[in-house]
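Only one chain is included here, represented as structure tokens and corresponding to the form predicted on its own.
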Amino acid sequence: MAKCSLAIELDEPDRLYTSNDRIRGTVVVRADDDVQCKGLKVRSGWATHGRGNIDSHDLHSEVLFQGQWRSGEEHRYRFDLPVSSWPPTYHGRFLSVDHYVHATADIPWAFDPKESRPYQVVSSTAPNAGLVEKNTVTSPVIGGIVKILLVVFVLFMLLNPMLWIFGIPIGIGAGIWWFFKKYLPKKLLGQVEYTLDQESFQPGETLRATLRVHPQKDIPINSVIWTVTGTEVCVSGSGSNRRTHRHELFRGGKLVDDIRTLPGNKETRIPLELELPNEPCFTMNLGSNQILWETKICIDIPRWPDWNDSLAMQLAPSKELVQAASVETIDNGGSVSTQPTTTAGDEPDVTFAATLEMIQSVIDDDRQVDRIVDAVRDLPMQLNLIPQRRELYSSSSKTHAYPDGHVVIGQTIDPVMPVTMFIPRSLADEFDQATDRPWSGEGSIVGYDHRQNRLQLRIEP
């Protein structure tokens, strides 16, 4: 039973925060009854939302108050929290990253009031570890582990002759793939080297790469195809429900078709250049949510298997980009958007059906359900529902209900999930007429009632 409400006021709500910054503000508590609070906690951190599983990190938390609030009182508590410099705020198509200040009041035997306030972060540097993965370079340690596993696998096969029934076709298939994809192209072309001039680039910078080929005899080719891609990769669900969602942010490259022959006993050097987009789509590896940049190159050989190679690259922020973003914010009068944006005609970042699927995949874990609900709370969505019956206001409904509205029990359509709908008075007749029939309209997710296992929705008038 909630007996108080929380609000967060930031000192600089339109500021762009950077490394080593601190975010300051006030948590405002308004009590509508006598309340015994076991702890008013505030924390800063970031969380992802979109098509993938929720990745999040709390940087710092602290308790602002413990004690009693009297009915009708208003209290204000100052906070001063560090800001996480990575990852930066990002709003893409399948992936968005937002930084938040969260406040929670622990009320015994009652619904704990919560409030979140987003703020924007720009980064001048990216962490190096784990961001750049070279597809063509294998470390000696990994190579040694692979060799040991192969030896163990062969010994296991020798001790279990029945497994040869499965091992022989697998071995033959792998050998055929290696012979056509690796051995034949390299046998014909000889020494081939594909390198990037550097591993880390910045938006708007020129990406330079070099292809060197040194065949032993003249080799005719059709062309050299070089592609550069940046992709959002989001994984949702787990086990048999695991799905990977990809959205290509950028595709560029170069077609070299003026070289028809690679001369023998001579090195041919092909320089490659491409201007990268001036967008802050930085390389990120946040667990289930990633932004990956990759370069691929192919030597198209007539009547012969093509030679292919790929290299990962890192798109990283710069101090100049942070300064430019700060100036732009000041010029715009501080009108920084703190919510995900969509372009007209584009698919929304978060859909109601996708959110329901994510909640269902973690329905037995209250903490994960709360994380998903917090990530999409108050985002406008197109809802598809079946209203079933009206219900009297309960104490837990006061937080989200309209003052003169109604509470309606129902369910979603696909997938099916019980819901509590808070509707304005103006839509009462419409919902009465739609009882046990599909209804569509705009609204938002505002909470989850774990006692009744119902998703709470606020319908827009």
The other form holds:
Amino acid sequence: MAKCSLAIELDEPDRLYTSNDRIRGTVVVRADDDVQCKGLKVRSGWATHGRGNIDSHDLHSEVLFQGQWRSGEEHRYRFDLPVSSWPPTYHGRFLSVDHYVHATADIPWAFDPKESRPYQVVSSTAPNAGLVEKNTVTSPVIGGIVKILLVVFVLFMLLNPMLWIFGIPIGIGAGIWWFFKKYLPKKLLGQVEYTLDQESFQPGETLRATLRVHPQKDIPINSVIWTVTGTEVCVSGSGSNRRTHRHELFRGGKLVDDIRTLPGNKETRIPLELELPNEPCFTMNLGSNQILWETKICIDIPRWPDWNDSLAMQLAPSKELVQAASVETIDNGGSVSTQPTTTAGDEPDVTFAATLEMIQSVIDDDRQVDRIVDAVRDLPMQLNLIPQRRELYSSSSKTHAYPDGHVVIGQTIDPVMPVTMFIPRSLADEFDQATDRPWSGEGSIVGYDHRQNRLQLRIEP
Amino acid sequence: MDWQPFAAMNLLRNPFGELTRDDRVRAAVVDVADCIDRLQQPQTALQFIADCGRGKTTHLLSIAAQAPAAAYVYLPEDERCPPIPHGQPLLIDEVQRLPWLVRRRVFARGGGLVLGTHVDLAGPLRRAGYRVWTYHVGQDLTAERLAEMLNRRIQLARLRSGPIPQISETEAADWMTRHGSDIRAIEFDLYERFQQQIGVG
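Previous: the form predicted on its own; requested now: the form predicted together with the partner chain:
Let's see the whole complex now, leading with the same chain.
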């Protein structure tokens, strides 16, 4: 039986997080007995769940506490962790991706209590994963290397008569396949080119592709069949237990049956268009769990092997999607966060009073105080203070002080906390006149003096 | 937390998806205390025999979790035999795939052995000087035990305090009628059942 229980309280449990966001909250520890904790660790990251083997990634972890908890006590530890912007939160049939804050208490000789809290992530960009590698293989250098290796392999086979026993049937099989699947269709159709207008698409966007055929003589065809599929592909187990689970998320395409003949000595251009679904099932490649988008095209030739080709594509998120999702979160109201998601580059709204309250709640824990100070360091804030007296520079002040400025001792108003203020020379008179009276102005938190227990503030000129 | 598809059931996720190795041990309903005791004696080998999906690997992982010096290795099908580590005990999953020569060397090492296998290896183990204990996994499966296994998996996916879905013994007996002792097949069906309940499946 665990001697303590953990709970995670997120500051904004229903917020949509995106790149550059940080997730903040509190780990609440309730001890049932005296517990020696080797480390209360908190980490943020993502994990898949569903039919496939678990793929996961921890973005950041840190130790919030080490020491003893007494029976019956409740402790609260603040955390502030980065958010991974990829992969986005996704819930499908065989594959789900969730982002979590995990907390674990390492208790010697006991069952380690664990707790996880999911949070929702939307992405505005995707890494270039999952795209077909066909394009890269066609690069001249790699193509050349592949050809050389093939020639070396064939020579090696020819020079070893014993290998002919294996080589001949393999060669014949491969030759038959190539002859029927590649050579014969191409011989008839001549130059065929299938291209996508772009490699990356967004949900709801129109996918455009073009098929160009240039036969040497008139070729009768039955139809051109174009299919676009999005599939969840999850692998579970390994070895004899290995299974691949596939679930088709989307199937669309076009049947071109109005062209019955491809005219000879003339290029026929067949434009293909399809509206992609508006669902955020983006191309993902997470190891055993993937979402793959593929387009296939087939020219159905009567009494002749069909010509086939396929190209992978990427369904990627868009910035508009992130904005729309954020607006939806606000509109929902009720239990849903009314805080808009901060976009990349925007700073979250941090007030001086809220920061002071946070510092005061962990004032006995130097490390926690430093963490909060580091998080808000140099952020411009509206300060409300009571200056008390001017002080001479001390060695500990030199880092933050203005070269020609002054150091003033004072306190904050609500909550009350002793502070050291570094003021520029231009404000020296103003501070002298404001002694023991409230003063408001702009400045920032620059540090915490643990020796004197004073918050250090730099006042802006 | 309403955005979570299983939040209405007070669950973090579908409880019958794949688990991490740690979670698999947490969800296991196996009593390995007897096995751990037997492994204290020298030259002891335990072999767990069963078809796929009956719980051989779960037994091996549960023993490994209780023995700090243990080493676990899984032998994949149609792939090269991985290096066999040293451990006390040494746990080998799908040991019937071990090449004969390697098997002879491993059995000659001595020390505790825990094997997951489809074939009875008592003969070669005894010839190598081992005292062998054989467990036929899945044969003693009851509806009560199956219900406990399934409910423990649901418990692992709990979102917050409060009621969560439960599998009754009657339902467990129904599943056993359909799939026998193939727990993996039961879990696959339950995965689909849970997905259907949230409208994805």
